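A single chain comes next, written as structure tokens; it is the form predicted alone.
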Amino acid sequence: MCGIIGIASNKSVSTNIINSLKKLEYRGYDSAGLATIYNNEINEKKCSGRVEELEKILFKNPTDGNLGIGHVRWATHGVPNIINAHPHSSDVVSVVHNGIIENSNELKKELESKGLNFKSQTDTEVITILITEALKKMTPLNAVFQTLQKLKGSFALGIIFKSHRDIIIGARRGSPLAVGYSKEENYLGSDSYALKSMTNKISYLDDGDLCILSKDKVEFYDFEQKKINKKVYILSDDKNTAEKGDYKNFMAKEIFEQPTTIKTCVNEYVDNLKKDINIYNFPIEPKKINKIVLVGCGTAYHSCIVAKYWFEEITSLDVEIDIASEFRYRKVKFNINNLYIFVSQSGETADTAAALELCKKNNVKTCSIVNSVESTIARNSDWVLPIHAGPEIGVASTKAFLGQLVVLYILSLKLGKTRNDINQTTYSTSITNLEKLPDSLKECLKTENRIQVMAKEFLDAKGSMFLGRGLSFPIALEGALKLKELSYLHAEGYPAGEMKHGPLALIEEGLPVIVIAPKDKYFEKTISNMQEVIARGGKILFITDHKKELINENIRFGIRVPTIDKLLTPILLTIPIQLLAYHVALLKNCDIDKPRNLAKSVTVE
């Protein structure tokens, strides 16, 4: 979940790797550091904090030098401080370290036994001293191999050297690595959006490689230590949608972009004049597939039970679905006729990723949706549907959710027609309808006005619920996650109908509730268990597409959405929750784009 740069070059490396920095500060904020060599010295600069800080420090205090290495850490071994930030550095060598390092503790017992210090809490440090006493007695490429072979773990790794000054040397195991050429210069990143401003050539490590970069030229080794060559990949062009432009922040852009994003994802998949849907060369042929297997974590694992409903009303199909790190442990019954789905926004994901290799691993067919189609997950995948969202900065998910949600919805579409589960002319209809969703999710964003009222409602309470039923489900369970994400305000998302085996408990006076009611089948049964929270005296915040008058003097805010298609309507309800997360955070004076402790692509366990 931290974010590497390294760059050697025949011009001065350390504003180009702040510049890198400040774009992968999205996978880790808790610390940032750099390190160069420059007259045959290690030179390091670190602080707790964001890059900002660093900066600041760079700026009283130049650091020269035309090879380096950068890092932005989000904590895992150690508390987040100057010690504990990377680069971690001897007198002769200095690391930064995506990923956890398992055995760090029986490594660092021994090495004090053998009389060696450390200064810092993190695992991290282990490797650093691993390399310093290897290179006593071998080579820099030698000592980084001997040592990879002592680690447990996972770990992206950029090493720097004192006395070997026009190399930088990146490793691989588990947490994604990408390197990058031009001309007199080359990089290391901990994934490609970190290198987008500087090249759009990359080529990505596989678990066991190792690369040695210097300003023209690079070399691989696989984990046998033979040299290897790469395939080079050109990235695509995301035509500055990562710039946040007028907005406060990221979220706001990426929320209120978000019927340009689901028009462009629609019309990338959907062919208006024959009223199809483009997608072919399944992995698996539609009507021999036995079950689809949806996986994902956090909030993608909630576009995957959004789609479980969808796949089930759709098609004759079995559906599954798993939160990643649950289905990499558990014993499961591969079968050769199952499509397994993994869905990430990054496409990094390590519980993910690790889900989809063990796929592989029982020769099953994988498809992968995905914000990028560079990623690790895209590129172990048989299959992979791009959701078309464009760079998401904010860490807490709006747009890619979506996203998600529609690539699900056309997928369940197109094997409902292959698979003859739908006639032709539900099949048009339902087209017809996703076409209208951009239009009415700019009706969604009118609601906010309203919303701003309603988010004052929780700066007293001492936390919430989100209730509903059927495909508002999910959605709920989404809009719970987004408030604690957003605002750090505790809240459960639950279905209604399970109010009375529990959480009606947690019911009280002045509590806010949303409740998500659809005028769909589960609309009485939805209102029925209102009336339960309200006889507690529960504070309803009521969101639905319903067009009938239903605020009384028993709810505390309405919100009403478009009324479309009635599978297409959690995608509607979804943007309400999103933005009253928003106000909510905004009220409390959040960090909207960086909360605390959460980081963007979550690439380790």
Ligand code: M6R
Second form
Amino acid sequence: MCGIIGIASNKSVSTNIINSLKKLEYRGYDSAGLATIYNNEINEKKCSGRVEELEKILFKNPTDGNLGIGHVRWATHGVPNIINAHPHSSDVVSVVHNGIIENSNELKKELESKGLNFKSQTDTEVITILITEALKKMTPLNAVFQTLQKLKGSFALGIIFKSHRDIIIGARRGSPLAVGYSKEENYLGSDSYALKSMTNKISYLDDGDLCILSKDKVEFYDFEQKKINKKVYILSDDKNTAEKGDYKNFMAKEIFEQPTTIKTCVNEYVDNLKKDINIYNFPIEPKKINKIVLVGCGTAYHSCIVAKYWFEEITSLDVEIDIASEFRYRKVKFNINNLYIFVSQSGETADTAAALELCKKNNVKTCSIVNSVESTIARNSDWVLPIHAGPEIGVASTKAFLGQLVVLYILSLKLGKTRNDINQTTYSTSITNLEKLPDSLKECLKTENRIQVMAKEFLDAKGSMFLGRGLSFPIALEGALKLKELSYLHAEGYPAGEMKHGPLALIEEGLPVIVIAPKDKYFEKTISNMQEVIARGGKILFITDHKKELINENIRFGIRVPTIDKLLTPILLTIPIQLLAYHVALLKNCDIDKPRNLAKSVTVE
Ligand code: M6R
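What's the form predicted together with the named molecule like, now that we've got the form predicted alone?
Up next: the whole complex, starting with the chain shown before.
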């Protein structure tokens, strides 16, 4: 993960580096650092923890310089302390790195045997030492090229040199890297989001590319050291801002803006006059699609599970789902008639991007469902369906999950209709129901006061369990993921029918068990599974859309969401589980937007 920034300018760069690092903190917040060239020296400032700390250090002891690099870290090699924080500098060079150098141990041993010393436990420091050694004999460009040839693994690098104080070298293999252009200033950054406040003109490095930038010039090279040209993209204006306004944190804002983001998303895809869906240019003619393969990580993978139920219900298609980190190493039997769909909020998740790359190598058609349309995954896929959720800043994914679900549902309807799996009446009714979603979501948000009370039930809990069947099973998984991610409380999500095959052993007096049971074809079965939990002392917190009163001395708490088309109910059931995780975390004083050990964008495998 980690975020990197580089600025070459004709004015002091440290303030803009700090501002960009704040934007990049979603990639990691274990430590932060920057280095500038000033008075012919490399000036390095680092801290463990957040960019705020680095800012305080700079306030007390400002760093000047018209060229510099910065870094926010998500620790992989070595504990998150100040020594392991980036940049890693020698007397002559300073390096920031995102990625993992897989052969760093071998390289380190080799360099140590030559009498060279290491200060940190990081894999990155080998790059600093290799370039330092190479610089004794060659130019910065050749020193970097030579070093890159020795590295195995993934990297995005930003490098500055004491002897060449007007250039930054950037290089990419595996981890994303962008270049931004402005008048008398050029930039290097992990993504366009970090650069957006400074420029809307961006180029993206491809794997193997290297760039040299100074304040008024940028040159690109490919892995064979041949000069190349890069396409310049003009970034779109984001209507949705990344400010939290009056909300306590971004997660609260993002939960509460879901009626609006879903309305925008539905409006982008639905023609409500014609009762049709504006999705065209399928990469494979819909009637010829053999199978849909859905791939994602974390919350995005949960969207894939929900979608599997929808595609199977609405279309005649065969559907397979996979976690990206598994898919990329399996012996997948690729088929040119399958459509491979990649779901990702950031569009930068390393495993998902690698799984997509594998599909490309096997010449099959790919589609991505992303929030960030300028991302690596979006740029590399044949077909992009954006979710239009606006920037999601909280590490816990909320509005992006609902956006992914809505786009996947819309896609299943369009495929069902085009393949003649559903008739016009079902298609039009489904579209009308979809249009009711934003209002129903607003109703769901009114459950917050009750959920706040319910959250107290978790304060002394040792763990918890989320149960559901059918379309509620992935929502149970998502509920458990949200709770553990935000409140650090152990939580398991399970299909309710599986309990007796092992997990029932975990139930003991007072264990909170969240039963998600809408009035669908599974309702009675889920209630039976719930009775088995009650008989063993589990404390039931019940979430349903059932109209009947939820009075039952065995149910500690009941939450009701509005009734809507059964297929859309999982979207509504998501709101209470998001609010629950949020309020438990708030009661436990956890850092809501930046949970420990995590990062928003997982750009290492
Ligand atoms: O950006 P992506 O959607 O590809 O991210 C995938 C997961 O890392 C992400 O959904 C993660 O599980 C969330 N933090 C969960 O809230």
